[in-house]
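In the block that follows, a single chain appears as structure tokens, in the form predicted on its own.
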Amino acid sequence: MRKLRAGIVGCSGIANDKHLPAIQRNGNFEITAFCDLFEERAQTAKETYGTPDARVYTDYRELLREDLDVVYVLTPNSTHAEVSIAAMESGKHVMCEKPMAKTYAEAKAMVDVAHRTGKVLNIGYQCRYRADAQYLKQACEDGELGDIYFAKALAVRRRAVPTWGVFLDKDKQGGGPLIDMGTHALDMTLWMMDNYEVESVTGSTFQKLADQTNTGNRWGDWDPAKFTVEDSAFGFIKMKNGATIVLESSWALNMVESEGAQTLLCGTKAGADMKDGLRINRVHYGRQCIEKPDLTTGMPENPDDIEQRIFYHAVADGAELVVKPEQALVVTRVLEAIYESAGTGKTIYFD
């Protein structure tokens, strides 16, 4: 297989923890160009993952004059349309972390660009790729658990809020756990119903424990001068089906059950959640039943090593994206209408 010339902008945590180790496993990249507005950043991930000639720059408009076949776009949220859309512009494919973006528009902006050029758009969702959520995305397409009419997308925890890099920073991130965490657990749900038909939402943010000190917080104390976003955030989301969907997403509420990012669905022959793995729940020779598939056997591939494969394949095969960058386009404006919801205290209405 031919490898693919990749450029990465933003050499940081996501980067370093997800990315970077994922392209190096897969074996199919050359990582030629690193970017990063700190260049000793860009020049450590070079010295760890680069080829002996990649280049470091710190401006990315730099780093697309370079000849590449993808660009990773790793910034804050705040940046990822535009970068995106420059990289595309340019003759790049992209594989761009979630959220797809800050805003809708934004969003919106970079499907037509991808549209128009012709070029590969994947969001990093790879939650998708988890052995729990493989197994019940074939139960749904299977039929299993019949028409899916209610639903929990779950991200909840009870003190873990993330005090480093800008996860607190409204501006650059656009808000907190829901935009970090519930983006994933309603990207999962949504795929599993299948239904991107939004009718209608409304939500509920809260800021409660920003300004608290001694916060028993996982990672240490955060500063509540620099605590701009959200703490909680919750959706009621109607679909045109009728279908309803329950959003909760929270680094720190006072609970004792934290959940990561997780789905519940509920049908009319089955339903299903990931508590302690995986459970499907349905009624069998008049019983009761609960079925736990052991989800260890098989050598369960790593996500992102999954998520690298398809998008390797994407860009020089052809092949199809499990992440459409439509879908994703719905996921962020389902968000931004539980945020104006939130804000306006009315339910927003899609077209």
Ligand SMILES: NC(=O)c1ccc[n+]([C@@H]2O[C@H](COP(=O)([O-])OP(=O)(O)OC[C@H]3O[C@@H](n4cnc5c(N)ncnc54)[C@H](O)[C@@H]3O)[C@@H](O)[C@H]2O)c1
Second form
Amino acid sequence: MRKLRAGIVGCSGIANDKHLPAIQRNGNFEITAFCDLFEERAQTAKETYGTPDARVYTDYRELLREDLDVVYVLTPNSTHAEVSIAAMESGKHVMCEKPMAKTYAEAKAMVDVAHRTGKVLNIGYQCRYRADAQYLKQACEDGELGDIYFAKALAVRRRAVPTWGVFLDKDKQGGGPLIDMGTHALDMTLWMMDNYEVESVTGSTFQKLADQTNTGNRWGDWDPAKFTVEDSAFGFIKMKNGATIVLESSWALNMVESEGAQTLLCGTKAGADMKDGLRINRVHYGRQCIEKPDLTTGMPENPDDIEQRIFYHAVADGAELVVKPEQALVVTRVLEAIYESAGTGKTIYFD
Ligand SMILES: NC(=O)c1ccc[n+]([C@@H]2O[C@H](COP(=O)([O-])OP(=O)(O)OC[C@H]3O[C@@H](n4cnc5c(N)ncnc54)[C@H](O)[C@@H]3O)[C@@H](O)[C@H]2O)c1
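Would you generate the structure of this protein in the form predicted in complex with the ligand, following the form predicted on its own above?
First the chain shown before, then all remaining chains and molecules of the complex.
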């Protein structure tokens, strides 16, 4: 298989936690350029994951002058559109982290450039490749749930505020738990429903716990002075066919149960949720039953590896992406509408 030359922009959290190890395991990429505002981060990544002659930059525009096939955009949300667009314009395919962009206008510009240049634009919604999500998607596609008319998109943490990097900075991230984790949950939910026709969005956001100290937070106390995003956000999304989605997201909320990015679906034939693995509920032979697949069987695969493989084949062989940029664009628009609705107190209607 042809090796793809890759450049990395942003060499910290998600680069080291997800992409760099997965690229290395994949084996069909060689990373020849690294960029970070902090040169030492790019240098460290190069030493572990780069080719011996890989170059290190602090300005992504210099990295883009390199002869690369693909560029990974692993920087804070406010830079996703700028770097991705510049990369596609300079002839590179792009793997961009979630959320697609800070605003709908930026995300729309990314999709437009991808269409015009013919470049692959993949968004890092790796939750779709989890075993529970893959199984549930198959069940949805096979019609096992029937017509899905109610869903919940859940990403609720009791006290797990990310205190590193710029996550609390509204200007750099565009928002808090909604744009950070709610984006995964909504992406999964719309994908399961295979319904991207939104009619209206109503939202509430809260910043109620951000000024507290002695927080009991998983990653240590946050600095209230730097906490400029919401600490929880909720949305009510009506689709054109009447189907309804309730979105719940929080980094800090006074409730006992925490749910990672999850979806709950209610259809005419069956329902499903991701509590305690995956549960599909239905009535069978006049009895209520719950199917609980053993997701450790059948060659489980790391979602990060699936993501890299799909990206590789999309670039090298023209294979279809699973996460279509047009789908990520709808997710971005709904999130923006929740923020707008929370700010104006009005329901936002889509055309
Ligand atoms: N897919 C997931 O589940 C997941 C999980 C965590 C983070 N993310 C996303 O990844 C992105 C980065 O998050 P992170 O946790 O890695 O943050 P981070 O702060 O750990 O790392 C970001 C890095 O980008 C660098 N950077 C900032 N602006 C830059 C620029 N213009 N050019 C070059 N480098 C620049 C910073 O110096 C930093 O080293 C965010 O958009 C976040 O939403 C996704």
